[in-house]
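Form predicted on its own, single chain, as structure tokens, below.
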Amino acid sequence: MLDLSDRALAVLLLAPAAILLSLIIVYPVLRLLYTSFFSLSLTSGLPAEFVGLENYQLMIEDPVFWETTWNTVLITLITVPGALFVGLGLALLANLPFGMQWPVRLSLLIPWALPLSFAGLIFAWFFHSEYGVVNDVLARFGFPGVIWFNSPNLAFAAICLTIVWKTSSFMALIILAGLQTIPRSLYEAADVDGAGRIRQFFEITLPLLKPAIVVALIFRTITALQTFDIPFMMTGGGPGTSTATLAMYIHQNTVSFLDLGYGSALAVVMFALSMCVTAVYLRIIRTKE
């Protein structure tokens, strides 16, 4: 019988999983970063061309693409604190001793269940100019009917709307989660002790629901910065380009104008950002650790 030692034997149990993640994450970065130094236009009829870096510098010479990078920061910025307030709100509802709580928690699973894209196409006729229920709020209270999605901050503040009404649940669940681990004789401790519940919430909640709202942060900032469905659905990142994203902005060049190189530069420009967002939160948590 092969006697193997502990280290030979973890690397081997750990090598398919490790080839499987090569295969489906390695790979595709790795080739994407590779198209990204060729022009490569499929409606142009010509070869692939190394042309390094200049992908690259028309990218900082493009209006556009800061333009969408900066829509999608600020998106990022917005809902990203917008959805874990709510979301913590709605997991210490869901968290509360009461005899009803299925339906609480089961109201959660509504919006992060539904497809973006319908999250998208719902709202965009919640904000309809004619028949929108908005609008017919805003009618019913005496006020005058606005054209959301003609006003770059009218749709921007919608779009960011709808992402957090949509991602909010994802926040509530994972820091449900959270507080379901947290001891109640904790909480007892501090009622014997005479402490309140604002300062029971401050001084046993908070803490120890941070590794649950850093997990939750590094998931919602990431898919925030690939925020796609969404505001296509609603606005289709008009007017002009005021409400389109840089995922939008690649899917525009690598599905509308088959330009593969430029496109993938503009991805890999996106995973970049996606990398250093989640080792900022990283190292947050080694530092408090």
Contents of the next structure:
Amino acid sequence: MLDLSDRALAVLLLAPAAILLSLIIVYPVLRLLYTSFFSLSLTSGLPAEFVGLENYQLMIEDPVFWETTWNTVLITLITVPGALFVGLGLALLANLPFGMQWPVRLSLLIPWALPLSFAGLIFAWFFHSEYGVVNDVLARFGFPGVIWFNSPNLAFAAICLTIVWKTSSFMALIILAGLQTIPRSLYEAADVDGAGRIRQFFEITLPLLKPAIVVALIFRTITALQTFDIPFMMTGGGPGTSTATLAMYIHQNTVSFLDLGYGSALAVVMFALSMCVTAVYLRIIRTKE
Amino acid sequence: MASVSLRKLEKSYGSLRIVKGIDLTIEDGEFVVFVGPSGCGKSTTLRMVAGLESISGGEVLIGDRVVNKLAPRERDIAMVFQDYALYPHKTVRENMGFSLKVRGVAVKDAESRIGEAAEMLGIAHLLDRKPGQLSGGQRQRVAMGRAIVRRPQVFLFDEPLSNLDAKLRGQVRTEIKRLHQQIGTTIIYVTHDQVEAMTLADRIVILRGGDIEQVGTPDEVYNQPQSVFVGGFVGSPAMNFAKVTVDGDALRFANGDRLPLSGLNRGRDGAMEGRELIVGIRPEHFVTLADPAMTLSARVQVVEPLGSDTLVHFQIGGETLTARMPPEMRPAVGSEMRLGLDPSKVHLFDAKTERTIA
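Any chance you could show the form predicted in complex with its partner chain after that form predicted on its own?
What follows is the whole complex; the chain from before opens it.
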């Protein structure tokens, strides 16, 4: 038997997790930060050159950066609350005492299980100006067909709608799990106390769902800030860059233009944005505790 | 306050009948305890009175009002749940005041009612805490407080002590009894614990398989059980039972021992020759000094000294019986002894129907 002090034992037990986290999270993030201080474009054929904050300076002067960042924030501000409301509704529906629960639960799972790019493709077809089901429905009600992806606003709306559809089920699943932890006896007590259904929702359901909702919001907001697949598949960021997101711009700079220095600087900004949002949510949770 | 009447009350889930036509009247101000084993329909019956369970047949009346179709909030009842069902995000004050707020009771009036109930239950210092910061016993009191502030016609208690440890259970039991003496509201109380039933009830309703087995005061159900089930359910240790056959003027036990019928106070008339019966005798009704004719030979199997008395488990024929003996009595394990019976306390049941014989 090894005679280990408590401290050594703690270090030993934590080491595997610490090493793993360092390799897959800490190192890539530090490397990203490091690269962002270099001018490193693979297409130029020049060696990497330390340029300090020049990439960040470029970014501030880059209108596409501002536009894609604004689009990203707007998508987050629209689709996160949208998915929350739709998800809450779906969860409440799925929590009703149906005879057959599984078809409802399954229909909740399907959009969640679908790959993002696949959802993007499906909805690109839905909103297709000639063959799309949306225009077909509009035509049946006597409305003229719309060329969705030609107008920045309509394309943006179509993308937001798709993201809400795709992500509501995730919200619903987390909220449903939260709903199921609320004991039935609380509603019975409220019944006896004289509270009607609406009052029960606001006085019992909603307050007790808060932790689940906050968790769902954290996950959803962070993924919303990283929105890529759906607009990429639906519009490719167009018309122009009107529906391009920050993640798409990073992809364009690093993968298409092979400008790793500038791309890294953009990625650092996105990372910082995600961290800020997470910090805000965590603070909300902590003050509640 | 109000009386509660159940008329042919039934509950079915599909073809499964849980409650099979209960008839019972609970008087205004009475403390009635429903007791029985799991699945006997006691909680379902209570929940039908509360309006938390639909009624499949029959009627529930609170006062002279049929409440079958009324929502729980319209029945003027208050309920204490097994898991207390306190709102975890609300303070004790908000929990207790919730029903008053919903009903639009003026804040000042609500505050005074909450204060009064909290004083009565000794929880006034806990009003600003949340349920998560309370012990089991304190939560229990808050749940009662929430019921009291309503000033309802009827209190319903659904196994309120089952989540408490034995010591606390005893304490809270006494408090519930004191509470009833203080406020005098009609109480229907469900438990599976016969000690709770005996100590709290004005009348006990013993349920079995969705039917009432016996209704009576604690004394009645203890001293005059109408069936083997009631005899065995009420009392701890349980009543002893042994199969006997009527043989001439005596009851013959499996081991050949005979108990003269002439010594018994009850059931003699039903003891026809050859009839198979079940003798029921409570552990405390074995006596050491007895008419020699009223004794049985027993082989001692286990001796359990409890301090206040000694439980002696012994065998007669193939059946194991238990006697409660004076504390100084310590028979040797394996020894044979003559055990006396108090003839006035011997119960006779029909072996087939398991009901008492006249």
